[in-house]
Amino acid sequence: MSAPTRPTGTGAYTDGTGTFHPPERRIVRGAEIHGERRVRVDACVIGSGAGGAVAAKELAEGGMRVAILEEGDWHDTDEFTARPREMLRLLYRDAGQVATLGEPPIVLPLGRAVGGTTLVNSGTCFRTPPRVLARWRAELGLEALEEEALEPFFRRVERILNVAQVPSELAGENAHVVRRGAERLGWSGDFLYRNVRGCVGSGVCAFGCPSGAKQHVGITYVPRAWAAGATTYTGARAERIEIEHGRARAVTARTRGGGTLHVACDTVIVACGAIHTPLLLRRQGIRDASGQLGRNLAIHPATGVRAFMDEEVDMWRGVPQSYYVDEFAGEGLMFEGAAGPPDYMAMSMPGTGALHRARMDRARQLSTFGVMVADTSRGAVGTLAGAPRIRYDLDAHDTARFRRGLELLTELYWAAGAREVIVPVRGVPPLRDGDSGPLRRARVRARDLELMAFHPLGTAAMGADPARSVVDPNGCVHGVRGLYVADAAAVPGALGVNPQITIMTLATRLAFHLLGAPAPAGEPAPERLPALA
């Protein structure tokens, strides 16, 4: 008997019903723990983002006693003011100013709250591309990661998140400008699929959804974990994982109230993200045979092209990231929306003084779209004076791909009717009247690019061979029983697409493995999903 079909169209996207509400919020605030507190559970999950929240929910529903440790706080939807300057301080680590050291320096925004970066990401949902899974099987011995084997886990995640396609009428004019250019060039593209219920296109996805429509894990998975008996400890920073005779036995965390939380358990799941997971593991004295712990960092670097149009775009209206162009996905290039509200636009608009003011006076005619590169460059995570230090240098291959991506996106904007295009390359003047010559003639070096990145991966990479990987195909740290990684750090490398569905799917698979349960049966097949070119 075939599984039922889950709708993914306009009705599913705009219907705001069906949000899960737990009977109680099982939250213990670390700010109120001043002395020593000891608890005993079956599993301690460190981190409440895309990996940790998912693993915690599945384990709790499977009958395990679960504690979730989160360094940040729980935030209600009512706290989201839609003002970027306020939300950056509230929801992001270091107010969104985490950056890499290297050529060029790259801003790498990270969430810090219950829900992790899913609280502030674009909500874009892609499955792991088949070509990536094939590469992992061939190169890393991850034979179990077949599309067919992962299908029920993908479906489960997509059902809980209500992954559905952005309707044309909510996409915003910024998306329609790019769509027009892509269609005139005959390039492949489509409206994105996102994890939402009842989206109204408020335009501030990256600053906490004020309508509560974005189905981040803080309002999907964590409440379900609470309903199954799990407890979240906020303001609790894990410092020590106790390992006895090669097995993880407990976690000790420092609380915001100056106290200590000691969690005895038989299973520890580290889900602090690709930057902080390797640092926590290193503090335990773990030295993997591969030497890859903290290395192999992929970040999916990105940049944006700005174009001034004749018509009013008002790109703060509608879904900021609602359309994509995948014509060149096989080359590692993806074009996705990069819109934002006016005050955020003002912070990022190039130019100063009168030039900046003149450009902001034309803000209603501005369109912006992003270029993302599936990087071959690799970085490393360490510490400097006790703080995280991220080293990453863009290699020549990725630099060349950025140049190509910028040239292609400029061509798209000319096709869409742009009057002026601003490319983020030092020394290249604004392009006008369909002339890309200054960009084509420019010598583009890594240090000339203005980049951001959003998807750090790979610093505790999964693989079958301990000599080449940090965790095994089930996410267990090689050589340490009961210690697992369930976050972006375990993802072996660049995906070329937004990674949250991959992270959540692997975390679901890990939880079912720990429960000794078969893959979930009866999960509904999506009505439609994107098919990358």
Second form
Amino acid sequence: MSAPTRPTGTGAYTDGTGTFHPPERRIVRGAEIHGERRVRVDACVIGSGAGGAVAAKELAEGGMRVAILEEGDWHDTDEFTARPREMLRLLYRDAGQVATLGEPPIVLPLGRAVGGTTLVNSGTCFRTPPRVLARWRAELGLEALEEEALEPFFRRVERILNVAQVPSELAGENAHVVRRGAERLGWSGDFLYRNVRGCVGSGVCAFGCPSGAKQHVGITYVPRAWAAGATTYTGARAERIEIEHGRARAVTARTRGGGTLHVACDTVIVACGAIHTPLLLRRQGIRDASGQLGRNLAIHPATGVRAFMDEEVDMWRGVPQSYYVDEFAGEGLMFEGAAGPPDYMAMSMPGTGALHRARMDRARQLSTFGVMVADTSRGAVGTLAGAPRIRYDLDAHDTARFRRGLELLTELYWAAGAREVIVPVRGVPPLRDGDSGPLRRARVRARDLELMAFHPLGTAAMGADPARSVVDPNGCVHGVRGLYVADAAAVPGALGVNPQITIMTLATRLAFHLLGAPAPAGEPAPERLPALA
Amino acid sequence: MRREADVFACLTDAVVAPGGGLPPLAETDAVAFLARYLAASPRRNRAGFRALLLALEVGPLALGFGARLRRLAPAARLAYLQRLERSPAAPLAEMLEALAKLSYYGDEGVMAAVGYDPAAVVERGRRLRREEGRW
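Cool, the form predicted alone is there; where's the form predicted in complex with its partner chain?
Next comes the full complex, this chain leading.
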């Protein structure tokens, strides 16, 4: 008998009913733990983002006693004000100031809350591209990561997140401008698939969804973990993983109340993200034969092209990231929407004084679209005076791809009818009247690019060979029993697409492995999903 | 902090150049936001921002503009900032400018003038959550 299908069309996207609520919110605030508290569980999960929340839910539903340690707070949707300026302070690590050192410096915004970065991402969902899985199998010995073997895990994640396609009427005018350009050029593109339930196009996905529509893991996986008995400790920063005779035995966290939380367990799952996971592991003195712990950092560097149109675009209306152009995905170039309210737009709008104001006077006619590179550059995470230090230099190959991506996106905007295009390259003047000449003639160096990045990956990379990887094909740290990595750090390299589904799928697979359970059966097949060009 | 706030006000005024339908800087909470933002920043970044603002203030003296930032005429301020944008200090200058732009355009009155109504977005979300039992 074939599995049932799951709708992924407009009805699935816009229906806001059917939210799961647990019998109780099992949150213990670390601010209220002043002394020492000791608990005993089967599994301690450090981090409640895309990896940790998923692993915690699956393990708890599988019968394990689970504790989730989260450095940030739980935020009720009532706290989300649709004001990016204020939400940066509330929801982002270091108020959104995490950045790489190197050429060029790159801002790397990360969430810090129950839900992790899924609380503040754009909600875009892509499965791991088959060509990437093939490369991992060939180069890293990840033989088990076959598309067919992962299929039930992908389906399970997509069902819980309610992954569905953005309908045209909610996509926002920004998407329609780009779609028009892509269609005139004959380039492949489509409306994105996103994890939402009842989206109304509030336009502030990256700043806390005020309608509770975005199905981040804090309101999907974490509540299901609670319902299965797991407890989340917020304001609890894991400091020490006790390892005895080569096996993880406990985690000690410092609480915001100045106390300590000692969690005895047989299984420790580290899911602090690709920046903080390697730092936590390093602090434990783990012998890393590969020398790759904290290295191999990929970030999917990205930037935005701005275009002034004749029509009103009003980028704050509709889903900010709702359309993609994948015509050049084979070259490692992905174009995706990048929109938001006026303060978000103003912050990154080039120019000072009257020039900046003149551009903001035309804010309603402004369209912005992003280019993201599947980077070959690699960085490293370390510490400087006790704080994380992220070193990353854009290599010549990626710099050349940015140049090509910017030229292509400019061409798309001309095809869409743009009057003026602004590219984020220092020294290149605004382009007008369909003339991309100043960009084509410019010498573009890494230092000339104004970049951001949203997807740190690979700093505790998965692989079969302990001499070349940090964790084994299931996510277990080589040489340490009971210690696992279930986040972006384990993803061995750039994907070329948004990574949340990959991270969640690998975390689900790890949980089933730990439970000794077969892959989930009967998960409904999605009616339709994107197939990358 | 008073001095840094004054420098930030001067910077913001130069960068966003209020006018037209947009309110003057003094009628916004842009400068007050700086304190909230710094309070949410890691200690090292807070110190870095303060140092940068003070460097921004005295930078014109080193670059031959003849006075500190706050004592420069508006046109000279702009010339100074544009020179910084062409210098090796461009990433740092642009970071401060981005903060100034965010601070000003995140003000309620400025958002309204541009045509964005966050209160309506929040209210619609609240109603949907109430009606449909969402989080």
